[in-house]
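Listed next as structure tokens is one chain, alone, in the form predicted alone.
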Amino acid sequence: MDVLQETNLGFLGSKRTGKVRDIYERNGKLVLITTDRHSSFDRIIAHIPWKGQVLNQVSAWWFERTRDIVPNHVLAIPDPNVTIARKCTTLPIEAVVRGYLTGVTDTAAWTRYAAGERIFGGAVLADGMRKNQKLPHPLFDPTTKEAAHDRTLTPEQMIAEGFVSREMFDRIKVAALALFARGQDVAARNGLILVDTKYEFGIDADGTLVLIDEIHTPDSSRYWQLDSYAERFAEGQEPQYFDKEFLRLWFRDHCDPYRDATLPPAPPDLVQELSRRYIAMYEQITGMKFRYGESPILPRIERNLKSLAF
């Protein structure tokens, strides 16, 4: 099956390579090509068919439905895997918004709450809450964006360390909470709970706050099934969700993915199942049938980009 592992489109100029996206800059615009790379353990562990198209098109779908809240960087979607975007100065914070007390990582709300923390983004949570419980209201709980590692700081610390000004922090918070409210409302209509997410913002040449990167994708956001949440929470069960962890767990069980120079190839059946789940996520999030892009993917992208005058 055709997968998009990488691009090398010399006619676009020099390339920066992210975990998932290849990024070109041309005439003051960014060409963001979302590949099928799947990263975990700080490295690429597999290539998942159609994942890049799903991520790019889910973002495009949400960008269109939130542009009345805050401007975004999208100029055009000339290909299922490609976004042409305005170049902005990226702000060095991840605007995390949480609607539920959940998660297992060190920076997750539940991990921190279980360890005794009660202040999240300047808000104070009561004692006695349970894992996966709905928060009294969505919390703005940002982290820094740093080369070494991201940190969860209080608003005062973030401002004092010069990541953003007080005025910019407040602008980001208002925009992020409004985007999350829209996301939860739209998701609920399609039988989903938007549990938590993260946004990235930039500033354009006019000083306007702009939503950049991606929005409400399966990689940047956590979704649960709405119809089973209340019963499962009451019974102390984990919510029903689209599980993407099974491939990561396979690697953890079959090698040392942090230390081994070469990883074993991902099992084809697990790759295909993960591809199927990404497509299922696209269809439930958007309420639309997934339409497979024309193959082979790379010649299609090159043809679509060469046809643009930019």
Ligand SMILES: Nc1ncnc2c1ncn2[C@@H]1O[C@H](COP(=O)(O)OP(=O)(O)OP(=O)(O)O)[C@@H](O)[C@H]1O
Given for the second form:
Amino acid sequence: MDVLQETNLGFLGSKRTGKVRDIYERNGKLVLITTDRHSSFDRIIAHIPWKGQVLNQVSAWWFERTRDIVPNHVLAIPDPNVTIARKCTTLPIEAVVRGYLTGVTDTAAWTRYAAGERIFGGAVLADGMRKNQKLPHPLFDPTTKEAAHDRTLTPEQMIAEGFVSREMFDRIKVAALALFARGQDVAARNGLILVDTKYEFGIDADGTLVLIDEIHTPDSSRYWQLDSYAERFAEGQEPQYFDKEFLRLWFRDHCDPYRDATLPPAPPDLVQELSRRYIAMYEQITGMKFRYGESPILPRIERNLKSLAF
Ligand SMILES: Nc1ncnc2c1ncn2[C@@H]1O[C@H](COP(=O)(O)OP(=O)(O)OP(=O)(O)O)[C@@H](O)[C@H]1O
Ligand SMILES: [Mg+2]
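What's the form predicted together with this ligand like, now that we've got the form predicted alone?
Shown next: the complete complex, the earlier chain at its head.
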């Protein structure tokens, strides 16, 4: 199976490696190549066929459907796995928006609510809410983007600690909430609830606020199936969701993914299943059939980038 693990496209200049993307810079533009790397436990645990294409194309689809709200970084999509983007100065905030009270990790809204917290991004929630309940209105609940661990600071703390100015904070909040409202509307037409998401913003050379990185992908967002939500919630069942946890659980049960120097290879049937689910998500989000990019992937990317003048 052809998977895109990494690229080394010397003709593009030096490379920066993110967890999922390889990033090259040329003439003030970024070449963002979304690979098939799959990370968990702060490391790469597997390569998932077609995942890079799914993420790049789902983002491209949403950027197109939101650009009337906020300008975004896309200049061109010269290949299924590649976006040419306007290089921006990134803002050190993860613009999290939540539509529902859910999640199980330490920083999740439900975990914090169950532990007694009632103030989220400046809004006060009532007592007596249940897990997976719709919030009275979507909440802007940002975290800071830091090397060590993202912290949940109040807006006042973020501004006081100099992460962003108050004016910038307000601009990000308005943009993030407007993007989320559009996301929920559009997702509903394809039978999905956009539950929560995370945006990244940057500032371009003109000082314009620009939406960067990725938008409403299965990695940056949570989606639930719309048709079964109400009934399942009423009966106290979990919503139907895009589940990629099973691969993570396999590693947790078969090794010590935080300590072991090398990990066992992921079981091929689990990798295939996850690949199938990413493709299914692409198809439901966009309402289009997934068209497998031409293989082998790496020479194709090289060809598509070499023929491009930028
Ligand atoms: N238009 C842009 N201008 C500047 N930086 C960008 C732009 N779009 C995306 N980025 C940055 O490129 C990187 C994308 O790579 P990747 O998603 O693999 O990163 P990551 O390892 O997830 O890092 P992070 O945790 O910061 O998201 C991110 O650091 C993102 O902030
Ligand atoms: Mg990222």
